[in-house]
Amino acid sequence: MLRRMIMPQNWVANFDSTASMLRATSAYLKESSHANIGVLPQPLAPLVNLAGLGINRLPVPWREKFYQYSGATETISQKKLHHFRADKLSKWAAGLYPSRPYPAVMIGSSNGAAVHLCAALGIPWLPQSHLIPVRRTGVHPDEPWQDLSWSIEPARQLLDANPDIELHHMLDPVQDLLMSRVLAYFRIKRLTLGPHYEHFLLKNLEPGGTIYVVDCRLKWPTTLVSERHIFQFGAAGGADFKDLFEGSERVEEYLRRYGSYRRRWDPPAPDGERPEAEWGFAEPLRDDIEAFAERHGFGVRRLVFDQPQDLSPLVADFYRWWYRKRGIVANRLVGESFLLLEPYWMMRVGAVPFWMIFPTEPMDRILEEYLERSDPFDEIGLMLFSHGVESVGVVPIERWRQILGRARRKGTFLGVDEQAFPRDFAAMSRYHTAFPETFTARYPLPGPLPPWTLDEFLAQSQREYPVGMEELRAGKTLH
């Protein structure tokens, strides 16, 4: 009997951040834009249909139903892990990146700032961290006991296939309450480089060329199940550590609304910190970096920053400074969020990336607090990602409608049904299409900056940003 093989991007999820801006990112190296996060038609294409259709005119019930099929589609059966190899899906995420000479490369945590570096720079990011949707059922997404016990089978079975990579288990019932009725949260990272990445580094790194090392120092309190496997409840965006393990009054009206018969958490007690899940970055994979990096006369620079969106002002920055010199007024900011991103299309209307982990606090805060330190921006645009349910901490469109208030001369979504939200589940194609709809200015896409160039606006500024940049071993490109 011939047996069906899994494509290598097939074992990761579509939804998640990490695909999406490695999609971004190598798009917009081949001069393209973004379309509907990187995967039309599959496997998103019940909702990216239903979208002209009026989806988020269904029920309430039906539109969550939606959103959890198309979760569903992606997921793997746990008697399918002990074929999966990390190496193959190294493979094909540094394949999708033309193939030629790079001044820098970056690598590690999954940010969306950093998809706009990349694109500024006109270099590849190879992640550290992919999500595997392992397929399950008879699991409560309250009971978080229940899915550590459920995923000692599995786990071991990934594990011992692939002893280059960490596991990390994730529930979270908060952002992912849907999805996690049909569906196990298993994220990877890479604790070496392995043969791929380090393959495509020597064809396309420039002689002394420099390794970025993306490395987001995000902790969250863990449990060790095993070597190599660690579980972790919760995850950031909204709720906070004593909403998660202690319960409170938000808390409990999130699970009486949702019909939960609980009215706080039980998770396991966490034994440490560990790097977050999502965004965190694994220290192994530094050290092989620059034992790498060392045998091969490449330089290394880390770009370290405590929270995902520590980044997102020195970029934001970064770009109005750059479209100055390049003579564009540099008066238009898009705030983005999750995956929904778009590098080409931000490039083409001259607009400054402000990206946000989620549209939870307190990210309003913060992009406000952008807003006020910096000067008055003409436009503002927002996309706001739909994880489907109204969760502990979720930003209400009120609240991003004041924030659009802020805008000289107009504010506006970009591809968000303000009634539907968060259940806006068709902003996932329309975020797109939104760009050339709302945007008149067109300018070509600029010539990639040398990596120097960073460093020369970061001497000029007179702002000081919680991202600190080392350089571990010196290369030719920055001198």
Contents of the next structure:
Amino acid sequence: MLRRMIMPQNWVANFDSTASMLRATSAYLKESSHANIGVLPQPLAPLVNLAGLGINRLPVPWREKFYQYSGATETISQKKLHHFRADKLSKWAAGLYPSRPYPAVMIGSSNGAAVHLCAALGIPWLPQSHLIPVRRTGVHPDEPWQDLSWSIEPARQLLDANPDIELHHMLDPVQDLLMSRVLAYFRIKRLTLGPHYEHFLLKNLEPGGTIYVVDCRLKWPTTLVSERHIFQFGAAGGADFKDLFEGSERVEEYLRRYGSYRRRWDPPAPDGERPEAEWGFAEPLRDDIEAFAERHGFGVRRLVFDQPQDLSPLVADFYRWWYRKRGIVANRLVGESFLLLEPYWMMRVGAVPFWMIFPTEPMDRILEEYLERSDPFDEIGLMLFSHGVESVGVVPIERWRQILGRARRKGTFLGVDEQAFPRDFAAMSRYHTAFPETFTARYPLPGPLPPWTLDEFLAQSQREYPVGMEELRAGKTLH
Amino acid sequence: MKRKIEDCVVIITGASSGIGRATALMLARHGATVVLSARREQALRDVAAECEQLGGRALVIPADVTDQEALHHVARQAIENFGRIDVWVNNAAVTLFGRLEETPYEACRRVLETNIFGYMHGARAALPYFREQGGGTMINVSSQIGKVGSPYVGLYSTSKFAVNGLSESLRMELQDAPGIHICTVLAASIDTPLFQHGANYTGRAVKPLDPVYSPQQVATTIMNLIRHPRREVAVGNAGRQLMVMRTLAPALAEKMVARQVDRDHFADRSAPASDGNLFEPMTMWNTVGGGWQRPEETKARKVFGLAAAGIGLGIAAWMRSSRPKWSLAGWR
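The form predicted in complex with the partner chain is what I want next, because the block you gave corresponds to the form predicted on its own; please supply it.
After this comes the whole thing, all chains and molecules, with the earlier chain placed first.
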């Protein structure tokens, strides 16, 4: 009942990065902020903040249980999987956006920097991937074989009912240790646009408008279980392939710390590299987009990059360039992580966004490098997502504090309970209230930039970015 | 929230004389930091010295408000010296007496450039800092003839209508920044050297319209606006009544103003054509007052005010004592 009250969209996992990014983008296009990661209404923020701080004061095992069970409330029974239709999720995603003419639309990989790009251009983003958290018990998070065996039947039910998706079943005992005890991470990727995305594009994309394909080339060694069923062990964020597949000292230490009987994992042998479950782009969708664009006279451009964080320096510099053109000082940077995003307040306080996939290695180094090669920032804010585990590769709070020290005037955590990190569950709502409290500057929401502004920026930029922009089919709105 | 004057950094344009000077001195007396700007550097230095004697801090930055870059420089200097700008008082203005068709074109332009562009330049210089700070107050010193037109000073009146429009529009534009306030002061006829500084192409010597109010009254209003920002405040009752009349009976008001200006705005002597301080600042008349307010007039206004207040209180007391009483049982 409670779940129905606060989460009316069945099948939508609120702790999923895709859901949060979608809600952040759509909230911005509706000129509102992204409070409580879009799950609860903004007026409840003070209450949620209080509750979060209360939870942060609980003993660690209780806090972990709370986190685990909050995830469990969002799970779907495997018995209902044959009812699941990916189109419902697509309908929900497209329905979040205001219906009006857009010169361009982004489709593809989930990416926090792309959310800010969409906000600047005033255009929607439609995701390729979604998470379906499937309830399961009796599987140990350190036993990937058990998880794989368990998944075969539910995966078959899901895929039989949804011929236009690919299932990337993911088990990450590093970052998802707590959740993996109660649920399986079924990440699905659309292989075609489907009727709802097509309808949205035909209704809202201006004639000759451009579809940007957000194409993150992040690959992962995976195992093909059956047709369209892929098993992925581990995930981007902290641990590397060697840690996951061969073991290491830090893995041993981590497993010991969390009371596991294992000292290394024994995952199924990968038989190839495939798009990473959460961030990578599956190519068949691009073919479908191109064919659709051909039929309806739209342009197609591909925004391609290897790592999710590759887009972040480009978007940060783009914002700074744009702010300066608007006469804004642009000496304020806010580092976001994972699903903690706030495009509305970013724009209102004139802050440069720098999105990090997780507050884990090597994001600290990447952010530091960016700060080193940029003009100094007077103020730096950091929003750190807590996944509840002292996992392999999680960057300690002292290191983040050190990075904040690079601000010329003020470096501040935004809504982070420094004592509680990385078990700071209040951060999920406090970032939103901390943002306007910390930064007093107030700028109006600007009008959307024409899509060609991005080309203009790239043409005059002195920097090289590891991001490609390919025109696959010429549209009208860019020329 | 009430703002403390002693914590404020206030930029004042047209600070060398009149309302600007009176405001600077009053704020300095309350411990404010004032950034003084006008064309006349020496006059500003004199004001700065007075401000410091009174206990305030003062910084002199000469600038012509018609030069946008010059006002950006003023803002930058204030930030470099004090780290912030709390209040920007757009006050610098010039005036011109003459029929429109008999006035040199360049003189017309100069009035509009100073009084409209000068305020616009001030707003453009201050607002980026206000946005960045998340707060600040802009006080545009306007006039009651920015609400009711006036003959012979049509361009001045036009410029003040524009200032009121600019202020109103900015207030609307800044709805998204609740910490930023735009206030308009609608001054009546004020005893300042404006009338000595004004260009005159009428052939007749000019004087302010009666009644004349003191510049300190405007300065007090500005100080109150710094403490408690309000959208529009009028200084001087005579003009306030005129504004009401203009709203209720515009045709009648126009006729009355035309007659009154023709009769009262000029002295009974001729005057040669003069550009006044339009193009070059005058070395004379660096004072707060213009010597127009007669002491007996001030005294008479005080007596009249007290008498009016006494009559008002008397009427109120009588109404109270004779008010019918209401009880649950009905009228009794």
